[in-house]
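Let's start with one chain on its own, the form predicted on its own, as structure tokens.
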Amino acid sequence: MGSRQITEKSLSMLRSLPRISLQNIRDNPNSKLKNKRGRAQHGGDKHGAGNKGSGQRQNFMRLGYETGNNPFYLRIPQEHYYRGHHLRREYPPLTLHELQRIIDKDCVDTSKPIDIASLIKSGFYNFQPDLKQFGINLTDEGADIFAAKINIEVQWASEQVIAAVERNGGVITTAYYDPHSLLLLKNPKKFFESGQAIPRRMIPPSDLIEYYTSAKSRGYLADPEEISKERLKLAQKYGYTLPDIEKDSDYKMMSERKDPRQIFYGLEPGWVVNLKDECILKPKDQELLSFFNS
């Protein structure tokens, strides 16, 4: 076959075949291998860590955290579960049968009034004001047994608690101290070391004015009057004798109470408590003794 026949077959089989387009071009058979379906975008890279994140790197959020800025209590606003949970104030509970072997192990001087800072020194109690922990909270566990009688301030208390102590003849007060009161009593050695003058405890906030205010708490803003009168009503709901504290041998340091803008016993505010030479500076300017007097 010549080379004008070659052409004019080769002519005539491209005019009966399709035109080349994109459609109809394809690969070679086998020229391709397709691979298997891969994990993910990555296809399997990650080993089942995920992309990124806390879960790839092995830091595992902690329990109950949830990602974003609002958690679920928050983000629901029907449910107010923890609402405040901040500004909560916390009172790490002292019972009153822990009390009671405290004072039989003599940690405790009953001979003297017994604040925080005595039971902070005794070893047995303690508490960190930092956390939002406002001091003592006096439970009635073991009012059966208690039988101390004592001069006592604490931050809070229960009808019970203060019927146990006021039928052994004792007196109880519930105070607050604000925080920065709380860190001299809880390491008061510290602060004098320091050489500052003593501050002004702080009054209570709105929230707790009214219970510090009712003689039905014993508390040291309340009218001592109006206490006396609440102190034989609780007597005669629980049915004890109310023994008469005036006429006790102990009354002088039974009826002894701090300032309200004091926060040691027997240590006014503006003194400075100088411990290498032993001795109390006191002021003596006119305005600084008005700016500390309550």
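Numbering follows the first chain given and starts at 1. Keep in mind it's a predicted model, so treat the numbers as computed, not measured. Think of the rigid core as the biggest set of C-alphas that the two forms share within 1.5 Å after superposition. First, how it differs from the form predicted together with the partner chain.
- Residue displacement note: Asn274 has its CA displaced by under 2 Å between the two forms (rigid core superposed).
- In the core-superposed comparison between the two forms, Arg15 has its Cα shifted by at least 2 Å.
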Second form
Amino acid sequence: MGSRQITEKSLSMLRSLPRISLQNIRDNPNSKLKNKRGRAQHGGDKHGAGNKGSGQRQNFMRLGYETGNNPFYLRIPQEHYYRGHHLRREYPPLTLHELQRIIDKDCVDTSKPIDIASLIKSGFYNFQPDLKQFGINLTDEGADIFAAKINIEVQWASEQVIAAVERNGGVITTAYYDPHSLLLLKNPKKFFESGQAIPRRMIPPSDLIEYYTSAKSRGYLADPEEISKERLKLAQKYGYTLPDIEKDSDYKMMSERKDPRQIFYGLEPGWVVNLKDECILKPKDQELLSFFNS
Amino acid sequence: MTAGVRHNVSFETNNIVLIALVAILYSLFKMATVLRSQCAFARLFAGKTVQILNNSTDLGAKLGPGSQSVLSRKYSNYAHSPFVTKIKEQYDYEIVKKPAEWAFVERLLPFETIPAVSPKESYPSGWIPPKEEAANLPYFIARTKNHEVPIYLEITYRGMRKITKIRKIEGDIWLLNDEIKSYLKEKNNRYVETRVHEIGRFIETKGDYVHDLMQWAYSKGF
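Could you output the structure for the form predicted together with the partner chain, given that the previous block was the form predicted on its own?
All chains and molecules follow, beginning with the one already shown.
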């Protein structure tokens, strides 16, 4: 083989070889030095473990031990007010001022009942049902400027908030939703696309029954007669004249409520919503009907 | 002696028969258990759909006579598995195309775009819609997609540095800068440092002047 052909030969070899890719490249030989544990007289002394004691023996101390000091994790007293924090229910707040701003910007329709689904839809409220967050706590910030007439359903409300809503001729209800129902309310479209039947809403846990059955907190399980009495009482306490909602032009919308077993307005448990064909599947089977109506 | 032997033999045969019987019974019992385990799920749910807990996924298998279970079952051989023939709709449903309740479904679906604001008599929240006269100025501040004025407070270095940023500036940014400077100086009785980014179309002012600048922007009609 003549030396002249070497270039052509190697070029033709290159042409026939596969292209260089991540799969067939490797480092140049001896480009990477491995840190080797030295041996023999001077290389094999301590190998980074030092001389004497726990360093040399590598018997590491237990976590938090400070070789006889009062350890940090015992130096600070316990804080019992955090006990059971992982079990407590959380209600992320929404102020009346924020609600007014949402209404002013037409992100929520006041001609229809407002619930957590419509407030999530507005894009100005969010929460995580899987982090033990159980819905909206409507707070009284901006109660003085609040001037909207609405039919709103929240999960928690104080007396001032109830007064601020009812002063303007509105209606407020506090209602409980179990975490699964809240997940559906957070993203109804995703749920409808899953093709499952709308489930029933669960009843509140034992420690919340009192709140949601009392007329003072406008609970959804309270007696309507009691609620109308409490509305009048609150108006007298805060010194405003209660607008007569029976004579209101949109009394029908104002008196719209969900069934305690219902999750979405107007849609009953057991129905399957088909978004693609724009149809609703309603069960006729007696077994299913008795299950979803129980 | 012979009788004894015979007796002995007969006893042995008896024993063998007994053992065989026990073996047959045992195998039968085993077969029975195998058969049961093969359709364990079907037995569990047959006629007991009411007992399915709420909010759990409904298997939808109502096993009537003649209908074949669609639940998974392992066969030793694919070829040995039977063809699935009888699958019927388990539950009776009434399908309504575009019913009256469809309005409630549409209400739940997300907005395709952020809705435009309709003009109102008053805005109690303090939000003010942009005015048309603002277009005549040599500079302009566009609203964000959420109909807000793009003025923000940027806090850095653990609250040590506060910078107010005005974004989305169009037109003569230098003129806007001069006006802001004189306005803030007049209002706060002190010189306020600003920084203009012509390409990024924003102005940064040193200090927290969000409230002042918001008022100024609303007064100009942005």
